[in-house]
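Next up: a single chain in structure tokens, the form predicted on its own.
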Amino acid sequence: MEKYQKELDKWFKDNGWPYWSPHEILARLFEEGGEFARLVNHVYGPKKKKLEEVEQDVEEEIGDIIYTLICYANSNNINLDDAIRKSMDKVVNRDAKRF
């Protein structure tokens, strides 16, 4: 993730763009999460897509969520490699004999 964090940060700096505030990024994250949820519901749930709705791609929607998380992490000096490592270690240890 460090590679993408650096790439995005360079792009923002090269263009002179500030990151949004944490509140704005959180709102964007929930918006993107909602688009992902809607798509999953269209594919696997009872609510099928209307013919006039734009075609969506699961991979792209997940990418939008990751992009938004990178923006949040960069604006708050969070290393996403460290963050995912902590989460993975926690889950692996906590759930070692759970399932």
Contents of the next structure:
Protein chains: 4
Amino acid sequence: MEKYQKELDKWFKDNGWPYWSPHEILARLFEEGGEFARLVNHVYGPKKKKLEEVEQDVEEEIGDIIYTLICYANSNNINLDDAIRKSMDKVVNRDAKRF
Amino acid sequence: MEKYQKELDKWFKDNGWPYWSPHEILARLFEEGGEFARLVNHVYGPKKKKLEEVEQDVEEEIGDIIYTLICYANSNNINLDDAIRKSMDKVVNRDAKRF
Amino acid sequence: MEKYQKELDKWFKDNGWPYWSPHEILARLFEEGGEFARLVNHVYGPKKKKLEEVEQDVEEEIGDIIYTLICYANSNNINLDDAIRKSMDKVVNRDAKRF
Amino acid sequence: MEKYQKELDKWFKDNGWPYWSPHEILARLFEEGGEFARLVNHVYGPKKKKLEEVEQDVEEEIGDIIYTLICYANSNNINLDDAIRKSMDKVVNRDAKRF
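Any chance you could show the form predicted in complex with another copy of the chain after that form predicted on its own?
So here's everything in the complex, that chain up top.
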């Protein structure tokens, strides 16, 4: 993720764009998550559409969610590789203890 | 809320519509919440639009969220008046203790 | 809902509590919705628990979501009965056309 | 992200864990997003706490959200690097046209 974080930060700096405030980014995360939810209901839910039509859209929404999180991470000095690593280790360690 | 719950239940029964599954209703809640989030960013966030343009939409999104919750409540035997009353009492009692 | 809206508004006024900002209320909505989502996965999802244990909690989370929306409505002059009525009429009219 | 996706997939395969269903993963996403929202209100909202106390937690929640998305991506054959790349390009291209 480091590559993506640096690349995005360079764009924002080069263009003089400020990051949004934390609450504004959070609202965007909710919005993007909601669009993802709509697609899950389209593909797997009561309003089924053809799978191929929305597969591309699902990829896009997930990309948008992660993009939003990169913005938050960049504007709050969070290293996403550290964050992902810790979350993955948590699952492995928690489940390793079960057996 | 009792009136709304009964009215909706009558429609669904009269038309032979089944309620969606809990997970499907939850996905819809996320979707409607996300549309509400988009509007909050439009009115109060970085992409400001004219207030009048979206006021009507905000009312609609909030209505859609509550409609979704009525569907969930009806299909899971939840009395929304009880639910609201308890949540309101919780706030009053919690904050009454502060002073 | 008028009764709930007025009652809540009276408390806030009597106690001199300000409503939160729209973005702050939205964040709370996301939080309460997320707690509701957790319960749906508990009752119907991969981490099944006993139904009775969480039924009470589900009612509480739905109440909290609607409470949060009442706060938003009160601080933005939205009439929730109008909002619910319009959302319900939309569904009835849309689906009436299908048949 | 390829590294994380493959690593997680290996764990699940090695341990014979199935991925959750799309709706179950979505509910988890909503839950994790809601916990993130709670922290944003803690750090920047009406219930301010000391920044240092929650900084660690914010990193953890963002990690959990991305972990959840990796699960979804793995179980639906989505390449997250492609997804992120497209979302980033979309922003750059859209904003490049503005100037």
